[in-house]
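The form predicted alone is given below as one chain in structure tokens.
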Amino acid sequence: MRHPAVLAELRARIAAIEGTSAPRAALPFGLRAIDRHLPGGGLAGGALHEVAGSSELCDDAAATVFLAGILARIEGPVFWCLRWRDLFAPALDLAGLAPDRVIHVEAGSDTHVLLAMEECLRHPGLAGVVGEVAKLSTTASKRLQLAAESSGVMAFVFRRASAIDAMAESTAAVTRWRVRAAPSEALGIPSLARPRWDVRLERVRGGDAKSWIVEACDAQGRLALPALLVDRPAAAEERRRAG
């Protein structure tokens, strides 16, 4: 006797375990120049990601802002699970992330810190799930990247202070990231421009590894092209034929 219940609850189980499970709605960042060159269009839902800055204090703020702007933009509570408690709520909350989304997990090593985010991931209707962490195993990241595609919530492993000349270990995550400070644009008059980062995807399944300059996150967590990069004639062809 057949239980067609059973055999497709069977398939899903497998088709997790290895990887090939369907995959999940993306999220946009909103510029077409990096949202095209992703699998989906976006950041993959229901998946794990990794992000970095780098051993300078700058760039690790700028990667826990860009997170803090794609937390923003999906609805739901946040899980920041981390070390210590050095999180600077009111940063979130310029990107769009305000604090009462957030539920911070002080969990005091990076073994605790993985297993706090790997029981967070089993609840679906959270926004995302962050973990912060100096060092991530294989193994590791093969159970965050199936407890985030069984519940459908995003995760994401923040390795601080990673040195940029680290030696990239081998991982589940779907992308992995490298969010940097750039110089912000040169205003002529004693003010400060928009910040700027330098981001680049250092690894996605499914394609290859890129850089972008993008204005930091607005107050609704976007980011933006630089006007300079938006006006040059390559870009407004590309308009012309995308019109």
Second form
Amino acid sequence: MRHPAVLAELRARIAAIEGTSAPRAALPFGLRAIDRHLPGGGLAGGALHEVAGSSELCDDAAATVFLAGILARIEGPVFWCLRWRDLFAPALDLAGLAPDRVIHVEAGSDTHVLLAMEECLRHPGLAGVVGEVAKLSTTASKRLQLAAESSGVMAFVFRRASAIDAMAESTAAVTRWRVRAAPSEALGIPSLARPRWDVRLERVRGGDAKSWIVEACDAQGRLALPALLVDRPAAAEERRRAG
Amino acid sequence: MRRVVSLYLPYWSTDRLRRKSGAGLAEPGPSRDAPLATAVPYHGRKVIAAADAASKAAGIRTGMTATKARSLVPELVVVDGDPAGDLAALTRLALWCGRYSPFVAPDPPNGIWIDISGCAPLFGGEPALLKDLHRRIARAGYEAQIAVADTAGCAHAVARQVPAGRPVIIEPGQSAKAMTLLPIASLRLEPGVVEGLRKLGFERVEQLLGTPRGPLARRFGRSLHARLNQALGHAPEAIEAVFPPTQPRARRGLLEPISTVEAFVQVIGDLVADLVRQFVAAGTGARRLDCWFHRVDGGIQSIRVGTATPTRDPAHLAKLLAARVDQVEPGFGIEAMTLIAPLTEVLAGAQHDLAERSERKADLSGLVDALANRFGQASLYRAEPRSGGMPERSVGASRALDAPHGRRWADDLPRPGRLLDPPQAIQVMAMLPDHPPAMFVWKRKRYRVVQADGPERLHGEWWREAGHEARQPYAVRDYFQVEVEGGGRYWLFRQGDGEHSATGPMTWFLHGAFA
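Would you mind generating the form predicted together with the partner chain now that we have the form predicted alone?
Below is the entire complex, every chain and molecule, led by the chain shown above.
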């Protein structure tokens, strides 16, 4: 640390190359435990984020509502690019994303979904663009990231039916999330408590992986922490599972 | 594959006269039954220009003097001909034929070309299109003979030489075969040439094909084989289309043929600018644009784009067209391009700068158009609540740019994020009548239920109950939301109320997964 001025300049230049020099307004989750872990205090705007469930249908459904909750808290229209019609709009509505705001684009295949996403991302003024694909190549992710940066629109690639142990390809996404269903609190009566999710931040540019157990979105798309605070670092979680 | 319709109206002039008199216009027209002919002045005499079926049967021929015709058929009614009026009416009829294809042209004196390449599927195939055309022309009071073939020459010949009484379809690739049997007069030759060939013993096209071309061309000129090649499809024949006078259009002829995408985009930019000026003057905006690429060899390629709202934004229109340019096959090059707007709508002047919201909406329409032109209008939609009893019918689709409907679903009922359509049958262990399942098997995997909520009873729409819907004849479903080991939540239902077998067979289905 003998030349702090030199170092600071180098950092600024690297940041400029990475495209993180002018941080856009980040969208906080409203949960300090998560927000303080993300650079900028929330999900970076004008950037690409990856979200996955798992090969189980219920986990993909959880990831769907997780996305809906995020988008519900941004103003503007949402483009949701699908391969085919299996998204159920009333559930998005329950998470606060009104049907009027979502334009569905049925593109038919992965390639077309990515094309549609890129087209959408060139238009400023959208709340966000979601694309559901099975696979995302590094090149495609770079293109999406560049498009998102240029327009300032938040982009989400939703990897459908992505296996938990699948080799993670390197992508240009700023964050990678995996959302899975977690056991909810037993109420002791024949009824169901608020659903819980195991939300894992698998990768974040400029931060560390971490996981949380959260309670699912309410009608305004806000997550909550369970009353019995569960906040375990990913490593401890891994040990617990292995043991 | 090019497909050209030739519509031949053998009694065009006289049918027009009859139609006029039938409509009760000022002039008392000839009676229905009397033979009718028109005459035009020619070198100080009046000669017959057109004759109807009855007078033709009585021996009246065109070119005969009116006096001679009257002496042959005393009851013949001879009316002064109106060639200019006939041609104008033919052009109007051709424009009316624009309902079948944008490529129409009058073929004076009594024919019309319609290039229906690629248009037939819209009408349910060529037979249906031709039948519809024939029916409508006949209902309007015109005798018509119709033929379709790969080449204009062949369609023209068949329409005139084969009085079948119904449209004749020469299948793709059969033009040459169809031509061989026709008389040489069908080749659209000058009258002198036909006479000369007859003297030499040529009667049918077949005989011409078997004869060396050189001597014939020396004697009768190049036009003989030019016509023959056009009819057989060896030489191109362009049809110069006509347009309604009010339709905005722009055309650019090019000094050098072009064939690269960049060059097309450049010309499209110029054409759009021309067209937008016309839109501004007329106070309209485009809903649909056709761009035609005239190839050096006479062929025409076309691309079509549509917009969700009327627009005259040059950048937007140019972008939509440019996205489709890669479909054009330039062949040896494009020598001219035409841009027309077949569908326009009134577009009031808009102030974009004042209201931010309207600007944002304008942006969206550009994006929606780009996506809709790529993926189809139907794959772009917004979900809309519907009053359907069953979940799969509670979601409708509204167009992407419609005004917000503002409606939402009931927000107190759990609904899954992913819906399986159709619901998948599962094996279940459950206690009747109203207990949730304790375990279920889906795709050979066993799920043990930890907690559950339900039932939520849904009734089908009463108007569907009486067996309208073969797939789901039962009207009652009991939905359970269950949480399995590991926390996953699924939406299961049982057909029937669990007590009365008339309400359903008590089989279980998985209908979706929750968050």
